[in-house]
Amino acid sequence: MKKVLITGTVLVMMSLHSIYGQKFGDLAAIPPMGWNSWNKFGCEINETIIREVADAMASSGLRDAGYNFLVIDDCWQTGRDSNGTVLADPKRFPSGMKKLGEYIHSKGLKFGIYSDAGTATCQGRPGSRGYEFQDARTYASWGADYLKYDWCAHGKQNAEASYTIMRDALYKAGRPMVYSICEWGTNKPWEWGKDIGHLWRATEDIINCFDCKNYWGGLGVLQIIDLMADLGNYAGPGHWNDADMLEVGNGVLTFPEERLHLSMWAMFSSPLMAGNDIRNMSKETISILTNPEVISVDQDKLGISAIRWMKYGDLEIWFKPLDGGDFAFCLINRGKETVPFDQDLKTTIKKVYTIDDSFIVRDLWKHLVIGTTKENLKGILEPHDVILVRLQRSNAAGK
């Protein structure tokens, strides 16, 4: 047998993967779930607003929901300090991150805090490049759970490198924390996040309305909708696609098309992170967010991403296996008409998923028992309007 010789460096770069080889445990075992600041405060946030917000999500039945991270996104930052730390900005958040963190926390919520991978943040607050170790330390002496890194004033930074070095520095730090990468699919992150982070963006930001884009390349729910729909294969329980967070309650989208758009983030197993003012919610925007048969076919612990099994014209439908031998179909309408459906559901799909005549259909949406699969699902299907179904097995019907 051949003698190696194992070299110090060969020594080191062992050393280094038994540290930062693996993420901590189980953290996104299944897709998280919380609020983040950005789609309805932008920079206008402070600490009144996030306690507020932790009240909230607390007494509204979000946290119960599911709801468990409350994310301080940009604009929380003003610079550093002498020695490197970076620093809250004193008028807006007074009592400091760690006393802001341990509010949270006594809600039964998780700390969530954002930074960027470049040398400054999307709204020119102080980056973390070059301060990764540094800024890790920082989050995990605050008592922070969740780390959202975002990709701008990134330069010719390599991206992929770029989100290793915070990932080490996190895993270094010694605090559990998911790290959300957000460079929004530029770099095709599905090819190389799943063992860098637990989630990361798949698309640009998104923006409040159904069927849209703009210049600096936002987009509606249908344009995210058709890049998430080839990327299942990459997702799965501790690594997911993130479709960015959810517009329901922001007073664009109209309560139908708040519910395909939950609807859809579900099938695809994204992150759930509300987005909307849930200080001031309408019964029906608590209602779509909470809507508990939903939120399960979201959180199913197999993490099996939605396939667009059939397109009729402006109709789609989607499909989706769940634990248990369940399976759910989400019929959506994209266009302006209303359109009529036929379905058989009985098929076999993939050559894996065989789906005969025992099958009870539950529609999600209005908690009713609406048939079984030895009839065709049929109706009419209002503009921008969904239908999401679960199969369970007939014995099973009163799970």
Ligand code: GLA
The other form holds:
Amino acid sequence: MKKVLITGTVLVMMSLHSIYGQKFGDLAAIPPMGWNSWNKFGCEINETIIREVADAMASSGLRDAGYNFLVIDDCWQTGRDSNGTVLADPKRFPSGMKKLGEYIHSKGLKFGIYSDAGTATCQGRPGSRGYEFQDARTYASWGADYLKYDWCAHGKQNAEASYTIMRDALYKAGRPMVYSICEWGTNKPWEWGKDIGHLWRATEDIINCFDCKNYWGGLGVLQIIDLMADLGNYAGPGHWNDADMLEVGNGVLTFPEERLHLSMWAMFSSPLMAGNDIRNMSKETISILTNPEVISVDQDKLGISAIRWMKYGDLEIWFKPLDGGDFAFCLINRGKETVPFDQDLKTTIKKVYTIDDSFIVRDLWKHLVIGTTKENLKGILEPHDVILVRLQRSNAAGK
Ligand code: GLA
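Please show me the structure of the same protein in the form predicted together with this ligand, now that we have looked at it in the form predicted on its own.
Okay, now the whole complex, with that chain kicking things off.
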């Protein structure tokens, strides 16, 4: 009898481990795409803005281009009730999160929410520390599909353990949610995040500039590219290095800089979270954000991150293998002067992969075939400009 009981206990423990000790598996086979409120609105969010953004995601073509998560970042929460249940700000979100989630879903979008592994969020709102299972149940009851989980007010908490608790809580709550680890690369989440979350921020926060760094750690586009450069091997289907939300359409970057920004995020297979006011977008912003050929580089199912192949002064050449034997090449000019380029892409491929084939070269921003790899790719790059090409085995647009 005793023996049977012990066996039963062991079995229960084993099954608890298998219930909690995993994340939702297939939710991010390709990098998640969507929109997040933080870059544009910060704490100035409310239900009207979120509903209008949901409308605009559907009507502008963003949703159909793949941006399907609408993530409400910090400042939606004000406190907890006497049972510890987290409360949305009743002034800003009078209909409540469940109703708002239903509205987001009614637009064919998925609903993302934000919290923090510490006792408070980065804006001093209630964090989930000590309330992980309760909060996960609350988000699930609201129909959330995505959780961004930040790292402020963490005291002496261990990052891996803290993120694991929320992973287990989400799993226990039973509603599949993409789980976004946002601890800024401080504890090298690429080394432990794969079985915990679906994506992890690799750097501190993006700021709206091309080449700059803030004293508190805010980083421009180039600074993030440099930090992402060596992390490629850690990412792949289901677990992505997150280069942070996009600054496309936020009024500071020039169009070439915005194209470079999106191109490199795509080369890294980073999640693509628009961060602009998509209720009021120019035609140029829409066409940059929704470029299907660039998005297809990001969403490529192999999920291989780009390698920085060459650097000559301000000119850098990156490449990335794609599904079906294609390759993406991205040439960027980091500097303020024009730079000439004259590249034998065929020999590069041969050196790295011992593949001696010829390819069609398609410019993914011009949407044109510009030659084949039988000739060198030649030209001049304007300051902060980019050329993104796909070496194709067949001449199909928007692959
Ligand atoms: C941190 C995160 C940002 C944003 C803010 C909100 O800085 O890294 O992406 O969520 O908190 O307070």
